[in-house]
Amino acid sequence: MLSPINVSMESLNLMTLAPMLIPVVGALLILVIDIIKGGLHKSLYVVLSLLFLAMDFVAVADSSGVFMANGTTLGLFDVMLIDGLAILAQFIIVGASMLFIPLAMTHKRFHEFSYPEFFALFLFMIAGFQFMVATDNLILVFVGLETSSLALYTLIAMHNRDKSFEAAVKYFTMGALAAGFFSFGAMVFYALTGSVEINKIALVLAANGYADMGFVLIGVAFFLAAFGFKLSLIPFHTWAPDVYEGSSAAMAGYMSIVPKIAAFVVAMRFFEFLVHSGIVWLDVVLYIVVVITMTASNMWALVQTDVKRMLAYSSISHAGFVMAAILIGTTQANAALFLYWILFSFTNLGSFSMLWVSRQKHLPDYQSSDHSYNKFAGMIKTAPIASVIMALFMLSLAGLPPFALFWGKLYMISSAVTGGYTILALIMALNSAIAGYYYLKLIVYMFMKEPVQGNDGHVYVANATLALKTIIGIAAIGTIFAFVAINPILEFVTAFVYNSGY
């Protein structure tokens, strides 16, 4: 007779899974309220959902104390993995979305926030991506990818304008695509070690002397394109810029920032033991990657007509940017990603946000798309303070002192250098001056250009509530004074990664 199998609830370390089921508890709550009593204001769900973000913050905050205390905690038979990097991603994730979510207040037009559904599945995909960072199991990154990902699609097509169907079904098909890529490539490294844990297949591999070669290669070359799918990288780009467009414009910020973050943190974890077992080809394809992510999407963005296509464009380039920390591999290459999106958070979501200052329900007949050049020209004279703002967030995309991003290049670009990589230091630096064209191209527009008015002499002026104003306020408090507090964020971020061993 097989004797019991006794497991207490210590051993589980059931704390380790608290700020992933507050934003659940929250989600469920937010849906049990509308079936009792349904109808409410969604001033009520806004101010839950911020509730439970808030919790969450906390509980994020707690377990980064108990991480620097006694390091590296596991939980839930080991599945679960609190370390800098997790902890980190998931200040992220939850700051940006508390940012995120009092857009929903900001007017009556953007239907899909009167719908309890949209926060209760914004917070549930809040949970699926806190559970990618806080976990090496491939399996649980797995549930977390696909998570978040329908909650998202969802999300998307809840927009309903004429390209957010369009934008959903494209968005949910290369999601698919991307699962069974990272379904195929864990299926792989199970076979050849045993294991679904990073850490463990790292340590049977480094034991067999990578002697299965042509299998590995087929296992990253498979992780390697559904990461791509997930950050928008060259060639697995594609879906990007439409699903952007689709998107409403404060949804396509967010999209640009939180997802990233989570896959860029599964992508550190996996790729980090293959860049430093010295596999040359894994070096060459990922530098092939990030330089042509960068270069190609700058070359894209300079060409485009609408401000948000070369926003997504933007951001496309930037991932790449941020890839390159993964490829360097060291300590500071990696807090410089985490300072890196840090600082682009607050500067790319207000850039989307701006653009729903000006949004019109019916575009007038000078306008090719929602948010062309020719909307925003003249802006100085129309809306001063919204296109200084603009124009704020656009020198910091493009890296200028003493502007958020700056630092943030500046860093990326030195840990280049010091890892040994000049002339990819040297290709970086360049793409942040082409990139600086069509930046100021924007700026040219709203400064130096006359308004544009329609056959009814109508001049479309920029308007905002409160609650938008108040989001685009702090990110552009974010974005200036954003030198003040490099060294204490720079700090806290070397603090977790350089603890958590990579």
Second form
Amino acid sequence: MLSPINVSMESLNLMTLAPMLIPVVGALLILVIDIIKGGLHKSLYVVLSLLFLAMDFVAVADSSGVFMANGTTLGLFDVMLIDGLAILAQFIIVGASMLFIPLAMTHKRFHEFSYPEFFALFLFMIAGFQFMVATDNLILVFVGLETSSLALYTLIAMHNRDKSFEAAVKYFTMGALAAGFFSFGAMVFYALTGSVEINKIALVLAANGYADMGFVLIGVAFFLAAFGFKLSLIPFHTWAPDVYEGSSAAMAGYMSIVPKIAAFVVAMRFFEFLVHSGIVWLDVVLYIVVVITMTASNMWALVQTDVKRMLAYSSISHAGFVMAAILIGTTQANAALFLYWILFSFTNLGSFSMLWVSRQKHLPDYQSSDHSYNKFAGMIKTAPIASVIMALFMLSLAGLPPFALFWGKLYMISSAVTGGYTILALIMALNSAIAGYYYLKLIVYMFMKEPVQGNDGHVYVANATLALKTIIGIAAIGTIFAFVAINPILEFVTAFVYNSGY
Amino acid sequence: METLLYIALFAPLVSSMFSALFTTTPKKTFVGVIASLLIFTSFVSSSLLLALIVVNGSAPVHVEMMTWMATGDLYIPFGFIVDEVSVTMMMVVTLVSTIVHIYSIGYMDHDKGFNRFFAWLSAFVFSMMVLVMSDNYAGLFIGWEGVGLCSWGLIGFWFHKESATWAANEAFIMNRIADLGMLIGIFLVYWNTGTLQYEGAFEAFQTLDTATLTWIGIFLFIGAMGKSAQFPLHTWLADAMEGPTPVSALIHAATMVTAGVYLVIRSNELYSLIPNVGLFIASLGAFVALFAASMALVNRDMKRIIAYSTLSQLGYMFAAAGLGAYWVALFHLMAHAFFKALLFLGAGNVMHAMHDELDPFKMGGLKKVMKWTWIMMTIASLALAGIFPFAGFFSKDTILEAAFAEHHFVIYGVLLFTAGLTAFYSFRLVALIFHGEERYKIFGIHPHEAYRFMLVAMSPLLILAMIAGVLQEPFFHMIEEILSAHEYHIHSHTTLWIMLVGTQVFVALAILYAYKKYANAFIKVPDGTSAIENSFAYKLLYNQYYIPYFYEEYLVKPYKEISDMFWNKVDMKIVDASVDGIAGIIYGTGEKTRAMQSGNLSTMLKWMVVGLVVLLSLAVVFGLAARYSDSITVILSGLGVM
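Could you output the structure for the form predicted in complex with its partner chain, given that the previous block was the form predicted on its own?
Following is the full complex, with the preceding chain placed first.
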């Protein structure tokens, strides 16, 4: 006879679930509202989403208070893991989402935002990301990953253009393959250690002294492929340019930030203990992947003719740059990763939003694609403020002081030097120099070329509304005045990373 | 006290920033008014500081606003000091600039760049205040560069004029050359004393050997030569007259160009240790005094004549400072600032009246329409010539006495002769402008007197030019606290009187001769046919001893050729080519490998699998190697590899 299962509510620690449940509730509410009364204006859903995201943010802030007082918290049969990494990642995820969602308030009507499902899916996706980062159980990571990915594929397709469908299908297919890699990797480790929890896997492997090194490496190879896909590391990156091009500029900017930070946190949890246990193979492979990703994507970015594709490759390069932190593996490097990503989210969201503001419904003859370089020729003459802001984001992406990403690059490279990776630091610096070329290319187009005939500058702000301008303003201010916030952010991040044992 | 210091220092900065807000908007009179008020505030604060120091005899105000640089042993604060020397300079700077600001409201009345002008002018005042108030060489250098920059902006204020931008660049570049010397001097100070604070550096100088001190003295003086336009770096000053006349009055007569003299006075503890350098400075000063005065004799540009006279008077100041008579130099600096600014502002009135005509031969008889300007310029010229009881008499005669008392009779002789020349060319100018026939009528000009408030604004300068002499005694008593000052007394009373009276008579004769020659009705606009215009001396002087020509032919042109060569041969063919080559390789690699991104889903999936397969094979190889590492070692050692 089975004995009844007795579980005390306290031991479940349900509060750990609160941040994820808030967006889920919000999504359900949006769906219910739509069932009761359809055809409501998108602004309602935007505000509702913002509201729930704000509550989510508060909940995360609350759990950060708990973390600072009591340290890492476990919950729900120890499946949930609220440590510093989880909290930092959730701050970035929710914060960036709050910056993204007002971008739906465009001047022109776009297909996707007329569906309430867009907003519901968006909130589900955020819950998925939050689950991914707030656990070290590989099964829950997988569930979170798939929840968010499936939602994301749909969101991309909702942009309702041929290229968007193509992008969604490509992303979905490749994502399915990557999901397969992930489960294979998890299976190998379960077979090796009898656990799906990363910390237990680490303990068991350490206890038997990595006896089955071959199998460990096979598992690692699968994981690397799976994360490589999510983080768009070469050669698993091929989806990125097509998907970025197919999705709306705003969505592309969002995709370059939020899914990646979630994947970075999982990668950090999984690879750090392996890096620290001195597996040379992993060091070498990560080194190669990081260098190739940074360098090759930079070269491809150079030869693009479309600004959005250029930014897509540049995002790949940035991801490679940040992946170096996982290789270096020191607290300083991991803290630099978060710092970099916070600054990057402002800058990159800002630059993609600038593209979004200039999104046209119909292309004029001289433009080969939505955001081709020659669309921006002579922009300073027709839309001076917009071009200055755009230039600002480009300079920040290129890492020019005193703008935001300069500090990110600075701390990242300095952590590489302190970690003993001098040559890597040099390669990172050289890549920043190459990157400067294609960012400046846009600036050259904007400031030094003559405008194309028939371009009166209206196009650059065709989509501008107060909401979009506010977001761009926030991004610009964040980019310019980053230098005042660097030290507090770095202290905060370092404390969180250090206290989580990374 | 500290509050006063900060007000005096920062009011001009506030004024500049305020005016800068309106640089792109059309003329707004209130900008000029507010700027003038703020500069006046600075003047009031400086006066209060002066009163505190002189009347209450309080110690110098020394503040450290904040640390600027602190790395290792290097410690440079933003520190400011108000002692007897700097407060004198502050008074001169703020007084003249207040007047010039007010005057400019009228002078720049019709100019499109009205607001911009005040932004630059106030920025200049701020830089000058930093220069004179800093308590260390680094701060002085900031101010030094700041005034250089503002001078560049103001000389080239009418940047649409080719000649103005050229003159601005010339001034800036020539000063940069001198600044290099100055910087080396500052480095040497730091290298040898470990500090840039005046206090610490001067203390350390006492223990250094003479050779080092000489080098420091020479290099610092090179900086001073540039800023004060001493030979051979003097050509920019005359060309700087392209700027608006108030600028010439403030920057290129009263304040900035005296910064070099200030530097020597400020570093008096250094220069009194190296009398040989001092003697060189004095000799150069005397030479420049004569040299510049000679060029002023024949020039036909009103402003350039006054500029040469400035140059000449700077020579006097250096002569005094070089001989160790620092307080005399400082006093002449002050007196000169008053009457020279007055002279320039008067010239500004004349220019306005004559629609920017500068050739005094085309004027004549203006005293009827411009009575006040005539009076002011005449008195300023009397002061410049050193006629009793005007300001110049007291300051210039003391320099002569100092030279005599120090037994440097050559310098004395040169300076005395120059005094005669000074009187001559000053009154040549006055006579040509205000007396004689009304030659301007030929050119159809209808002159008019300047605005009343401009004349009122000039009046303090007029009064000071007349009575500044009475300040000599109190000034001496104030300054002797800090400068190793001693009064120069010529022992024999008879000699003294002969010198005084003789000088006066000599100068007076020169004035009379000038009037006689140029105030008559026979003066015509020169057309290059008269005998004197074809004489060698005239041509030599008129062409400034052919020095600008020499610079152009033998320095600028070869330099340009070398630059061209470096550009075409070295930069384009070597540097550029290699950089382009690297860029080309990177770009080409990108072009070639972009085929990876075919957009075909099957290819993309294949790439993922390829990646995984590579990783897996590496894993297998490494795993096998780890497992059989023992036997591999055996095999390898059997092969003799390990």
